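This document opens with one chain alone, in structure tokens, the form predicted on its own.
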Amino acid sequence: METIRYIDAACYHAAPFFMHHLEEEIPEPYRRDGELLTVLGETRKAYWVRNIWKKPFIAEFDSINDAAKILRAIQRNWAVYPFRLARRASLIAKALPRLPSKPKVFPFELPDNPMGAYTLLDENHLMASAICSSPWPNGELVFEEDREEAPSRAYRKLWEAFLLAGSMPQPGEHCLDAGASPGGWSWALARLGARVTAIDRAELDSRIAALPQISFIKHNAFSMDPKELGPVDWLFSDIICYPPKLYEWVCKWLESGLCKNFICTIKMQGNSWDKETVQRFAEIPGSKIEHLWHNKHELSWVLVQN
């Protein structure tokens, strides 16, 4: 007989390779299942996650078909996290509706149907949540890539950041791309029809520099005053630098009033992460900070004030 018991907790699925950071954010897990930390009480803010299971439950079942029946009765889409009993977990997944697997062609609208997640605790108990923070299976987002024109693959995290922001530059809008070389973000912005001022001490890829929407300034972006560059609609930064330096530069632009929309990568140094500076970014009104699927040892900060 199938039984479901909701638990007053949240499950935090760690971003790949960053469980040690998540453990610093949430030091007292209720239980640990591989990269999944279950913590009693209300959902907490955590940055180093790929997905958060917001309303977890434990279900008892007799067979694979029983487990699939329990999940199907709640909603259509379920992603398996096969930490233990992987074969049994995958057989349950095969008994559920198939999830879309084709790479996403950018731009696109976020899916309407919720994406749940589940894992097996033992042969007859699963833990799952129909409500999750990510609309992607286990937080994994795969784009259809352009392997011909793009000078690097960094544009994927920019595309993902646009989904987080719920907005993107429109044709004719002016974008500042700081630390642009070799030009992956500038290329992606130009494809949207935006005008781009790209700044870096290193040259752009020659194919990107030749695009008519892009003008290049060979300079250290941080040493340029916002008034030198004038008003822009969007400011982007993927510069490798210490987080406090990026924060100081962003504050100059905020104080200038010359830009309202920002997407910046907060890149961490060494094996640690700068909690203090991340908190300063988070305290900027209207801000969002997440570890995107395409981020490495970095977080994406987004502020859209259109």
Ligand SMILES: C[S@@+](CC[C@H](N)C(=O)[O-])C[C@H]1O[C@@H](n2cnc3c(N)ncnc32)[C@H](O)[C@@H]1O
Given for the second form:
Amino acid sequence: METIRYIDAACYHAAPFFMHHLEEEIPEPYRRDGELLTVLGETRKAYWVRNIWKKPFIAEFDSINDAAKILRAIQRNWAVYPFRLARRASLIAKALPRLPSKPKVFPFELPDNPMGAYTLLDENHLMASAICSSPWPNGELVFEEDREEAPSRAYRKLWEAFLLAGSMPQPGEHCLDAGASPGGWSWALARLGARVTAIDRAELDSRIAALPQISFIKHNAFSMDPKELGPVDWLFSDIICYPPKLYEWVCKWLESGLCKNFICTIKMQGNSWDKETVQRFAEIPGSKIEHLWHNKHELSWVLVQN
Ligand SMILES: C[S@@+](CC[C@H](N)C(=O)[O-])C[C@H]1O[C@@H](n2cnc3c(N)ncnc32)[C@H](O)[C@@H]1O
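For comparison with the form predicted on its own, would you give the structure of this protein in the form predicted in complex with this ligand?
Shown next: the complete complex, the earlier chain at its head.
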């Protein structure tokens, strides 16, 4: 006889390599299953996650097929987090409908079918959530990449941010790409048909600099005023800098009213992260901050108002 018991909690699955940051955000979890921290009460904001399980339940089952039947009765898509009893957990995965595994060709529509997640607690109990924060299995998103033309792989986080924002530059829109070199983001923006002004202290890759939609300014972006550069439809920054420096520059842009749409990487220094500045960014009305699958030791701040 199968039983399902919902728990009034949320489970926070740490972003790879950043469990120590998540532990700072959630110091006293109710339970800990590998890199999955369960906290009682309503879902709260945590940045250093790959996925949040928003409505977790525990189910008792007799056999692998029984476990698959319980999950399948709720919805189609389930990603396994194989922390305990990994073989049994993956046999359950095999008894469930297969998840799409092909790299995604950008751009594409977000899937309609929700993506759930589960893990085994012991031989006969699983913990799962049908509702998760990420539409990708365990937060993992793999794009089909262009390894020939793109001068760096950084454009993958820009693509992911566009999917998160549900918006991207349209043909003919003017984009400012600050900290652009070698030019991965500028390349991705030009492919969308946007006009790009790229700024960096270092040179762009020569193939990117030669693209007709791209003009390049070799300069310290922070010493350039919005009035010198704007108006623009989108401002992008992937500059490696202290977060307060970026915040100060973004505030100048917001005050100027010369740009409405922003995607900026907040890069962390050393082994810690700048909670104060992240909080300041988070307080900018209408904006959101995420650790994207393609982010490293950094968070992406997104404000889209078009
Ligand atoms: C992570 S890289 C950017 C990668 C780029 N988004 C891409 O897709 O290829 C960071 C860049 O920030 C630039 N940078 C650092 N400080 C800067 C500043 N004050 N003004 C402009 N560029 C800066 C560096 O020269 C470097 O090229």
